[in-house]
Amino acid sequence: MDKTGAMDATVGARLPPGLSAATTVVGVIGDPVAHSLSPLLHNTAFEAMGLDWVSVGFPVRSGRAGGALAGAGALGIRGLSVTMPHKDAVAALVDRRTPLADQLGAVNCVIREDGEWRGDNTDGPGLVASLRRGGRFDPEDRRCLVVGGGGAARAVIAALAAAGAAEVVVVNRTRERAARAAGLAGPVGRVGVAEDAPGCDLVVNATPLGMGETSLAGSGEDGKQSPVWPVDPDLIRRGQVVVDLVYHPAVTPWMAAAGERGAVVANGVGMLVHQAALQITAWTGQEAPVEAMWAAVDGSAGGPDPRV
């Protein structure tokens, strides 16, 4: 750099518009990560908030989360969104965890504070916030059924219980895993079966069933393949809220079948938007512009965005 600052101007001209050496960086780590909508959501929020921040994707292979955290800390990165396959590993690697992240043993958001990484989990609270958006559905005093026992299911189960659900029924192929997950709901959690669905106000699919093309089982007597349903659509009743955490395709076959039976259906975009909004607040200390974030992803998940 010369005394006129000419070199600074040259370097600045090579940077993307609006970015500089002073820009605060956050990101998302995962494998794969190129498909992630998180940078779009984060950057939409930063622009609406007038912040000189940017979010980018960092592909990090399984087993390398520790190196990613160390490198991000050395580079002064303010925070990271954590997606598969790193949520459990990052929970064990951070310096501190929120009570919820500690309970779940999974982290989807890390915040750099006083030279340390603090881990949080915004997935379940994000789903509850998306359900409550616009006063559409409040889990308080309602009966809920969750299909699955993995990380997404555990986050949803804990969040529904924290939101005051009257009962959280957990359905999973492995009863032992279902029991562990149901335990996260405390006294309102129990192991159940799909046939409990008609008595519930909310039914959530927290499994990968329906992701991409229709999941298919073996051939039936007529030689045709039959779809594998998280819950048989014939158990769904009119007026129930049915949520499939899958968001590609935007309308899964199970959602379509539930809608035909009179249920109010939603995909996983709502949880994605609101968990990202909670991350924005954790990183910046400011309220996230949720509606601007919704506008950014409407239609970007492969089709219309049905939601409660």
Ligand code: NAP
Given for the second form:
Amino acid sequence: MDKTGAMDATVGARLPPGLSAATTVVGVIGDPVAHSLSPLLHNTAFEAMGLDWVSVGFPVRSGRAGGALAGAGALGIRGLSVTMPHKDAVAALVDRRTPLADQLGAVNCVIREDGEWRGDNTDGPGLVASLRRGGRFDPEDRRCLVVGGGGAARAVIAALAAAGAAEVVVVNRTRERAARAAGLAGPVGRVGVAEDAPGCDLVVNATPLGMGETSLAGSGEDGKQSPVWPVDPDLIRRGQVVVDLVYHPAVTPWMAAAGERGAVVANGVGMLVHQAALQITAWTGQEAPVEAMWAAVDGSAGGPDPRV
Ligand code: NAP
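The block above covers the form predicted on its own; next, return the form predicted in complex with this ligand.
Okay, now the whole complex, with that chain kicking things off.
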């Protein structure tokens, strides 16, 4: 400061544009985290909202989430997005959980409130919001099939049931895990098989299958590798909505095959954008600028319009 109390211009000049000592900080914890699109989505939202907030990535190793939460609380960090491998651990560490985070035993977002961490899970509601965007697909009274029984599948299954789906069929390699996941949908959930797909309005792949090399397994009699699909594309019918939660590549071979059969296909960018938008609202109490957030990742995700 100079004698008049004005800030030394050289100090301000060293700060990145728009940031100051008063800037509110949020971030994402995960491992790895350097390629996370969350800070891009959050910062796009803050700029569009005219808020003096910033989001950054914090690499946090497995087993260190407790230390990260304690440190973030001490530093006045307002909220964190939580990604692999910390979602289950953070659910056990927070002071309070929303009913959905409690049901899933997984947290993808924490909010600082009255000196405590509240844990929420916006993954499934994010997918449902992306499906509903522009009136494209409402799960209410519709039959849905989800492939997978892991964290993403469980979030989607619970959200589809909460959105009023008539049925949520769960197909998974490990049947016992499928049964547990289907239980999250209550009376509308059941374990099924891929052959149930033609009778469903929505088919969601919540496994890494269907993306590039990981989908290649086994050798046929001709010695060639054949793709292992989440659901055989020959079971997909015209007009069905088919979503692959994967978004790298922007169009998976499975999405392309489903599109060739006349399905309306989308990748996982919608879930990514809308789960982040719900986090912004949880942190700021304001509506998130979803269209600006979509515009920020449409380019980085590449490929054709991934929206349903
Ligand atoms: P996860 O908890 O590890 O679960 C993986 C699921 O895939 C399990 O149900 C597993 O079956 C199944 N699976 C894995 N390899 C398989 C194989 N070779 N054959 C058959 N099934 C197989 O993972 P997750 O967190 O749920 O993530 C699943 C996918 O969703 C990932 O591709 C991830 O990138 C994507 N995702 C996207 C978003 C988004 O915002 N778009 C968010 C989260 C996740 P078993 O139960 O039999 O092991």
